[in-house]
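One chain is shown next in structure tokens, namely the form predicted on its own.
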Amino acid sequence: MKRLLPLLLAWALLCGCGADQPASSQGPAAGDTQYFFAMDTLMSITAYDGDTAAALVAAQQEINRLEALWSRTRPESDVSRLNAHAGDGTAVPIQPETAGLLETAAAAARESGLAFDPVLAPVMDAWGFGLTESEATAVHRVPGQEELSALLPLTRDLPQAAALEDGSYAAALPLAGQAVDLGGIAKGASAAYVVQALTAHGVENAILSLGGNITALGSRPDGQPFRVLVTDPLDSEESYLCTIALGGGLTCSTSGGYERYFTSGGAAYHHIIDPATGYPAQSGLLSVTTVAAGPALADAWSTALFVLGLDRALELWRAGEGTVAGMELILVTEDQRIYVTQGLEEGLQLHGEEAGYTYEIVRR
């Protein structure tokens, strides 16, 4: 879960955290903002033009509708019904939005070599990071190797979604005991639907903070790109690594082990599980920020690249083909090196030198 930490800072948003209006902003230029709780996190949407009142209501309704389809904890959701029939051969009817998200999640899983895995739920549950994202109700523990070895085979076969002859959709899970959890991609994916709801009410400029995934529609009222602050993973409550410019149509998503973790026996265990081992990823990275035109892919790949590590992330980015090649990245290593890909250089402001960070612009 990407946490929201309110900050009153003029024209700036917090990537991986959230957004607030500046304290000094008044009148139409400040926009109209709706705050609400959905998908187990605090969200905000600020619209600067159009019929903002109707647009914000429609946007929140769209989030609620998607949550009802994609939640693991709601018995009648598409995801819950799909999980209930895992391995029994049933083709479960699902909505087009769910079919599309399952297809996007499976594509990211295949391209990343399962570094992003939408059926990792049984392993996540074993660690206590699964059915609820609420730290107040989660029961964390370190599962044994024998237990993980029994669960890992359930994370290899992806859900299968198909269009039927009548134009409807259905999906199936091939193995008994499998479970889909779309929490690592659903918040990002919902941004595309929210943008549609906003533009349908005449909104051309808005900023969305959906569980820490920041999506820009258009620009600030002064015509400049929105500004996004990237959290310092070693001091996530107080400090920031850098500020980047976020152009219209782009989404910024951050994943890091600092976001959710527990300690046991003097060791810390974070929530980003490596599907290859069943244990928290030990890739040498503290956080990964992705900036992409596709909000769902930005969300999924921030997790996948954290699992894959620095060298593989930059290899994929430099390859010139595939999903990651079209993204921009901020990769933060455990020894406090920060790698920023060249597309983010314009408008980049650095904040972490005093905390011991060094920066490098990565070029193709």
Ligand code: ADP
Given for the second form:
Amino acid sequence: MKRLLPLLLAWALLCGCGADQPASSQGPAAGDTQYFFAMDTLMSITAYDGDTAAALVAAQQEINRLEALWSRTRPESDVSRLNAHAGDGTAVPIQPETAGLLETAAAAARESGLAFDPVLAPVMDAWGFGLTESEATAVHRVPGQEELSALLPLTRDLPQAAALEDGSYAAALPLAGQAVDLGGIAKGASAAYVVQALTAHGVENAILSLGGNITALGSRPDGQPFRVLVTDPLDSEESYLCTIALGGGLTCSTSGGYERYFTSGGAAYHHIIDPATGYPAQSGLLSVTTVAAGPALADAWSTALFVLGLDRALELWRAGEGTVAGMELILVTEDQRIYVTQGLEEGLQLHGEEAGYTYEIVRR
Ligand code: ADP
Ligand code: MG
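Next block: the form predicted together with the ligand, after the form predicted on its own:
Below is the whole assembly, all chains and molecules, this chain first.
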């Protein structure tokens, strides 16, 4: 519930309507909203035009279909079957969607110098962040250095996916004990399929919230861009840092250590792991928000930049080329400085000053 409340509150504002007046009861002018639980998180989709009822059914079906392919907990999923054959030389048949996602994940991994690592599963499991996704049943623990050192060699070699002659796809993991975990990219990647399903039913204006990833199609019914609240990582249940304007199919994705963590011996351990050490990333950042045209990339890079830290993130953004250079960023440091890149300045509203945050617009 800890993670659901802010989402619901944010949703009320996103839709421009009070929480006591759900959008779905107001007819298409206010949008039709579908809430559901998938990929271990609360999701919601509001469609403002087209055949909203059919569109929302189709959108949710797409998410369910993709979860059945990408889940680590369902034995029949592409990911589970790939993991089950790690290192045994089997080319495991996978769906084209999975091949595409593995390719996108591998590209983000290479470009980020493996700060984004799609084969971190053995390390995630050692911390108890792995297979039992539900907070209620997860058994978290702090693994020893020896245990982590033995696992790290399994997290370097990316899965190999290939198109076969008959047009189907197969993939393999080179080392025994390896396992894919797409938790840092799958929800974002799903957004692209949801958008396709919506547009196929005539939807041109919609907003989707897929667990920390918000995609805005078109604009609000009043013609204004959608407004997205960015959570205060120091008070994630109550407060917001800022509001940004979002539209035109862009996706906003936030990663932060506050999203999922446990405490042991007085220390907090969160779920974004630095693949270089096997420990929760300690880059000096509290959260990273990316805004990008590609939802899978927004998702992967919010995780990657959280690992890489402020200086490297801004360096990549300032570089004339590369994936991050084409994004906008909100970087929040442990000493409460917020860096917002210039493309987000228009429509930016600040809310965190009373809580002690300072803001800086970063320009090229
Ligand atoms: P969330 O899924 O909680 O919204 P993220 O998008 O940042 O947040 O993804 C975090 C998830 O990604 C973790 O739960 C784990 O499954 C996976 N993960 C953790 N660290 C990394 C990493 N360095 N690279 C890729 N995936 C990671
Ligand atoms: Mg992510």
